[in-house]
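As structure tokens, one chain now follows by itself in the form predicted on its own.
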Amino acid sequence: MKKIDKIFSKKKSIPLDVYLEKILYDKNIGYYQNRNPFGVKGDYITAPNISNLFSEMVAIWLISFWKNLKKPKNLTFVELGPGNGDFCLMLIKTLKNFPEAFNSIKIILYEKSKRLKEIQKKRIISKRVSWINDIKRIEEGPVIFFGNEFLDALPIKQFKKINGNIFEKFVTIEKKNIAFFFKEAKKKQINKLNNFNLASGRGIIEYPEQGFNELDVICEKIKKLSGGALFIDYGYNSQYNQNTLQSVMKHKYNDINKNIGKSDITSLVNFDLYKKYFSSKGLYVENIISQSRFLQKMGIIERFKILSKEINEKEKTNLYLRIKRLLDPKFMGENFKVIFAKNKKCKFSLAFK
């Protein structure tokens, strides 16, 4: 707890989102700073780790976007939170099958974790790829931002209505243990909730203020340079008002108050809220669709059939089970949603109609 104590060295309590930012990204105790959480030996597996076809379908979507823009000589693709690099490696491999697109699309990786960035740089060797620490430095467009399980990792605030008043969740240390409590929210925080009609319901109200601050820069870049932002994540579409914070360690659910800095903490993504947010920033969201619909619209079933002719029965079964995990409603198919926020002048809507 000594390292955790340092979070509270100047204040007795801090807002939930500040606490989450520290235990996930702090250079000394941050979960993402000290480990590689991906894969069988890690804490969880994401879609690019499950099947290369996931990354291939996103790559085909990107190439289609590029073609829709009349094949610009310079298109910037920014992956937000590239993880262990699996997606980027498959993106490069797919793009190489389309030389004109490959030579026109510049890939930029935005990674907060020093440890993961080291892993990425060892695995990804390409002149088309570079790393960036500040999104504000992106100056070439059109630009596509992409994040797979990026939004769920953004720290959130939590609020609760008690006797008609709004209270915000804070974190403190009591008897060497982490403790949560609510205290009356500031007026400016309540106004932000009211702007998105979040304060009217009961239960726990979740608000990704830090995430919105980060996305503000992305939205400005899209409006200035043209393009859009594609996000794939697990979450819900309608008003939820529940505590969705969850912790995972070694592929099992973990008590959120235990293994701090050694376990991942995420929250479900309120896609309806993000749609309202993007609209407030002058971007357009056509539809929010399931991961299953997106991948099938992009041709993952047809691709599976083609590959099945080239592999043995054991390999075919393995590939089938991996794709089923991506598409089946009982697994990731419906729980994961896809949102594309674009410049209002952009007519591209592949998979979203």
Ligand SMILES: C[S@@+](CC[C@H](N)C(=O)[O-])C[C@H]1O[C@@H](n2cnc3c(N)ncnc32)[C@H](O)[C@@H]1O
Contents of the next structure:
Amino acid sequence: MKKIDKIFSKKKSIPLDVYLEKILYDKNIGYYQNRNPFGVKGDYITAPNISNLFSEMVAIWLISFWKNLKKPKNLTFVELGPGNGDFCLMLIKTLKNFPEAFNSIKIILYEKSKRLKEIQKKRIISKRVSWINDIKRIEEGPVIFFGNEFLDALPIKQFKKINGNIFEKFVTIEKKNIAFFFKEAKKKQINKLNNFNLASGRGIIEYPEQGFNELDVICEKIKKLSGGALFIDYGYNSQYNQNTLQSVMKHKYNDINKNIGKSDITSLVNFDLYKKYFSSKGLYVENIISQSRFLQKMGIIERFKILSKEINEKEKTNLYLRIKRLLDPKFMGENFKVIFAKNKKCKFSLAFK
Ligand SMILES: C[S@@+](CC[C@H](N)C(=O)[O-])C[C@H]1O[C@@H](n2cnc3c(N)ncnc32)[C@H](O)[C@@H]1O
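Form predicted on its own done; form predicted together with this ligand now:
Every chain and every other molecule in the complex is listed next, the one we just looked at coming first.
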């Protein structure tokens, strides 16, 4: 608890999103600064860890985008939050089967965690890949930003309406334990909620202020350089108004106030809100679709059938179960959604129509 005390510095309380940022990324106690959370031995598994075919389908989507633009000589692909690098490794492998695309697509990785960046640099060795610390430094377009389970990892604010007034969730330490309480929200914050019609909601109102701040720069780049941003994540489409914060450790849900710094904390992505946000920034979102639809439109079943001919029965069953996990509505198929926010001039809409 002593270390956690420090994140409050001299303040008695801090807003929820500031607290989440600290317990995930603080250099002393931050979850992402001192561990590799991925895989069976870690805390959770993401789609690129489940099957290479997931990453292959996104790679095919990217190559189609590049072809649709008449094969530009320089296309920038930026992966946001590349985790343990599984996606990027498979992207490189797939692109190598299309040498012209491979030589035209520059891959840039944007990672906040020092520890994960070290892991990525050890695993990904390619002349086509580089890392940046600041999105503003991206100068060459067209550009595609991509994030799998990136949005859910961005700290959120929470608000609640009490007797017609809006209150914001804050975090404090009470008798050596983390405690939450609500404090009257500032007018500036209420205005932001009003901009997206959120303030009328009942229950808990979630607002990804830090996410929007990060995306502001990305939207500017897309408007200036052309291209778009593709995000895949778990979340919901219509008004939900619930506390969606969740903590996971060793593949099990964990009490949000326990194992601080040793457990991952995320929230469900409000896709409808992100769609409104992208429109407010002058980008265009055609549709929000399920992961199942996206992967099937990109040909994951056909690819499975081809691969099945080359592998033995045991491998085939293993691959089948992995693809089922990605596509089945009871697993990730419907809970995970895909959004593509693009420059208004961009005509590419593969998988979304
Ligand atoms: C849930 S993991 C997903 C990793 C990977 N995309 C995958 O699908 O396996 C979230 C990733 O985003 C990174 N991340 C979170 N917030 C970030 C930010 N603001 N800027 C850059 N990376 C961030 C984390 O460190 C981690 O690599």
